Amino acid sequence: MRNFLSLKDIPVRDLKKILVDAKKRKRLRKQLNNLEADKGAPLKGKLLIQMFEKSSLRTRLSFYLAIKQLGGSTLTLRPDELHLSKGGESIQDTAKILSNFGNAFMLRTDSDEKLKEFGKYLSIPIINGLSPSSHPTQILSDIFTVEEIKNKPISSLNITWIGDSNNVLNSLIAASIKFSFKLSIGCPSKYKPSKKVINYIKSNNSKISIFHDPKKAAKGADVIFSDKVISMNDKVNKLKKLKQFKKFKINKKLMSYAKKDCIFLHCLPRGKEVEENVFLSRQSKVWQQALNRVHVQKSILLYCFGKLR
């Protein structure tokens, strides 16, 4: 049994054969419509369990049909209905029982403390389907779909990310170290990375800059990626959070700095961030990288179970 909590934890060579895996599980599948197994039905009569804390459509979809393309069902629960939030059941409790009922737990939180302590109690497998430090299921379906793209392992690849410094960054970054690639941030000063995360880029001789000039950020880039200004449950003054990133717009000028066959990629929904030239234009690759979610989740429901080919 293995967790996917966060990119940091799992050996590279472990990511890559959950890539390798999807590349593979993707290209069968071209005959096969949505809710048809693959060959073998890998994960027939395994149960994933799904909660999510914060809203969701394309974690909550993409898992639903994973787990389904793998031969297993899914069951997703509402927090207000549990006896976790109304009624005081502890965690330690609610994850007895999780485990006794279910083979695998996903689990979309607002709390990486939640997140970790199920991770405690649980006998079965848990995934990060998104927390306030990372989203690490996002963002290996995104290198997937940029190697897809590109044609060449992203370790020889410029990637840039332009916006504010949230989780997805966070797991970005990580991958980043992970996978030896190139990564320039471009935001404002007053949303770099934390110092933890700027601390561990540093321990970890990396590759990364960090600009507060966007053009600086997006030049030569291969790949620019950006998510939403204003996150989920963000509590800021928002006016003047988009005013400090008026001149982080994604546009045609800024994307002119970057290499001409640049792609354009965001983990959705979208927001001000971007303009509306740059999001429905051929460079912008949204909408393959949002299905590829299917394909990885696959993988890495397999490599939780053990069962990765």
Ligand code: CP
The other form holds:
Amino acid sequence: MRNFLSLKDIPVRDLKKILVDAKKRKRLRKQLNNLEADKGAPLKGKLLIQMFEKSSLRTRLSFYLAIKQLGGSTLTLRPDELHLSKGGESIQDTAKILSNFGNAFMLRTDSDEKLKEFGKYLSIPIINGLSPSSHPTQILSDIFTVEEIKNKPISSLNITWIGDSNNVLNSLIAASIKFSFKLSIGCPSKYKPSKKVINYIKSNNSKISIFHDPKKAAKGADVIFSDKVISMNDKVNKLKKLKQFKKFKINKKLMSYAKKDCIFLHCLPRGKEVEENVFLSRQSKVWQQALNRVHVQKSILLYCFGKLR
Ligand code: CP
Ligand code: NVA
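Could you output the structure for the form predicted together with the named molecule, given that the previous block was the form predicted on its own?
In what comes next, the whole complex appears, and the chain from above leads the way.
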């Protein structure tokens, strides 16, 4: 059994194995309906318990379909219906019950500490479905999408991020270090990655550059990523922050600094960081990106269950 908490902690060999498996599974189930199981139903009889302490559409649906397509089932707990936190039940006792009733636990939370605590007490795998510090399942799936569309290893591509220094960017940074791809980050100087993240970048001999001019970050890009300026539970003066990001809005002009065949990706949901004529353009691959989460989630689950082929 293995946890999937952060890309930093997972050997790149294993991350690549997950991507290879996802590609094979996606190809093999082309003729199947959403709820039909893959041949062999490798997680038959297994229960994935999910809990979202923050909103979710894509992660919720993709894990639901992922476990179903592997032959298992899922149950989504509502945090306000548990005794945990308000009712005073401990993480330790909750984890014991989850481990006795279920086979894996996916948690979206506002506390990295909570993920760690659950990891300590669970005897079933735990998956990070987004935390303040990272969104690992999203970025692994995005690497899958980039390689699927570009038909090249991500290590040979110029990847750009224009936007806030948030959880999704942190995972992209970890991926850049693991997969060794060039990453140009464009953000206002006030919103550069935290000291801890900058130290991680520096101590890993990375191919990462940070620009405070979005045009410089976009120059020569094969892929431009973005995300909302205001993340869930971001405790900032929203209007002020949005204003500070005005120059970083992704529009046709900014896209023109990238390569001609540059694609636009966004984990969704979107805010005002991208103009509609980019978001809905042929360069935008956001719907394919979202759907690929199902395929990659499946191979992440198999990795956690020690069942990757
Ligand atoms: N991209 C993503 O994680 O979407 P949801 O918040 O809808 O799950
Ligand atoms: N950075 C965003 C990602 C949402 C999927 C957030 O944390 O709200």
